[in-house]
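Shown here is one chain on its own, the form predicted on its own, set out as structure tokens.
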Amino acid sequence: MKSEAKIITIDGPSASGKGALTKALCQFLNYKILDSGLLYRAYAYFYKIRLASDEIKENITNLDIEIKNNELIVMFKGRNLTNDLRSEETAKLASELSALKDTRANLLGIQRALNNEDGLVADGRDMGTVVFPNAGNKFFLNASVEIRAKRRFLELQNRGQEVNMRDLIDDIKQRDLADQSRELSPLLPADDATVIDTSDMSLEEVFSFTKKLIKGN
């Protein structure tokens, strides 16, 4: 069994700052990245085009995910899927599918297979509770709904997508409720996770605080 000592898990709800912190830590530590949200969105994307379960799993395994200019880029067979996976339509379908037992079972093995001796920063909602329960370092990020909606608004606006703040707030509340109340892998901090409220913190402040707490590096 592979060691989980060099795994850092960063869990929390949408737009809490997980992605930015994950990228910063990966670049600082030269660790691999696991963005579970992107994997679920990829699952939703391939599901939407009516691929069979085995085909979906194979395609996800063959995704090429890397950080370029501080952004995660997702390539599949030479095609850039990043914008397709970041759309609100794909996000909503991914949220629905993530509550299904088969979806989570299909992705669990793929996520765990990314663990190696080079180190891994895993961003998600159940990384520290289910996927890597023995991770060496665990963090749970949160922020107010309004702050998270504002962050999401600016992110989508920068991508040229039309968004409505009130709709974003309602959507985030609905996703939170669904994530927290689902039977399988509900959204909650691991017992040994450090909980960080990022509402009034900059990325630099969250990054600096987290670095000080990381053990074994």
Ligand code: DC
Second form
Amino acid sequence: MKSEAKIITIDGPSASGKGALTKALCQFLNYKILDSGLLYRAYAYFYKIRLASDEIKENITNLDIEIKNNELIVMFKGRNLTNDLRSEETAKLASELSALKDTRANLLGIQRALNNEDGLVADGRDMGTVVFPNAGNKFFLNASVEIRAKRRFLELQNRGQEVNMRDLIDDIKQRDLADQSRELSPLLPADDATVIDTSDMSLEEVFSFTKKLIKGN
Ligand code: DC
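Pass me the form predicted together with 2'-deoxycytidine-5'-monophosphate (DC) as well; I've looked at the form predicted on its own already.
All chains and molecules follow, beginning with the one already shown.
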């Protein structure tokens, strides 16, 4: 299979620093962004309002996702869905639905269709293993549960959402376990991915480390 230099995959558990690195690389390289977790969250959001799977797929294809002030803003038919999608409630349902074959199959084509000659930085759990196995540059980020919970705490607090640190640690542990132990596309580094522990690294450090390793751009 031909390696695609202009696809960079950034996989890892929640709050491992994938999102920040993905945005930094997109802006630096002028590549398109795929936040696949956001698509799973949108899937959960539309599922919860009881839409059928064809309608869910159509709505996801019609989401308008843009980086504004370093944040991904998701608009749908003029409504800003960002906070709904980023809530812990949506994250939990997304994690549950992501274990189902239909969900993954419904999202696979949508994700692959985002790849074009502009270059793509794809952030998720299975970008390097399943969605873009021929990506030329693969990274897998990780960090301790406590550090990740602290990052998520600050992120949700900044968004004005009420959170409790203890609950957050429990949620992250549960979600990690579910994401790692599911049968379909479990959360795992691809064999050819560079694994980076970001626990004691700033975004700038992760960014410059990654930048040096990126080939073919
Ligand atoms: O990265 P996130 O927290 O926004 O992802 C939300 C959920 O979506 C996560 O718990 C698992 C699922 N997911 C997935 O199964 N595969 C992906 N490529 C991305 C996310």
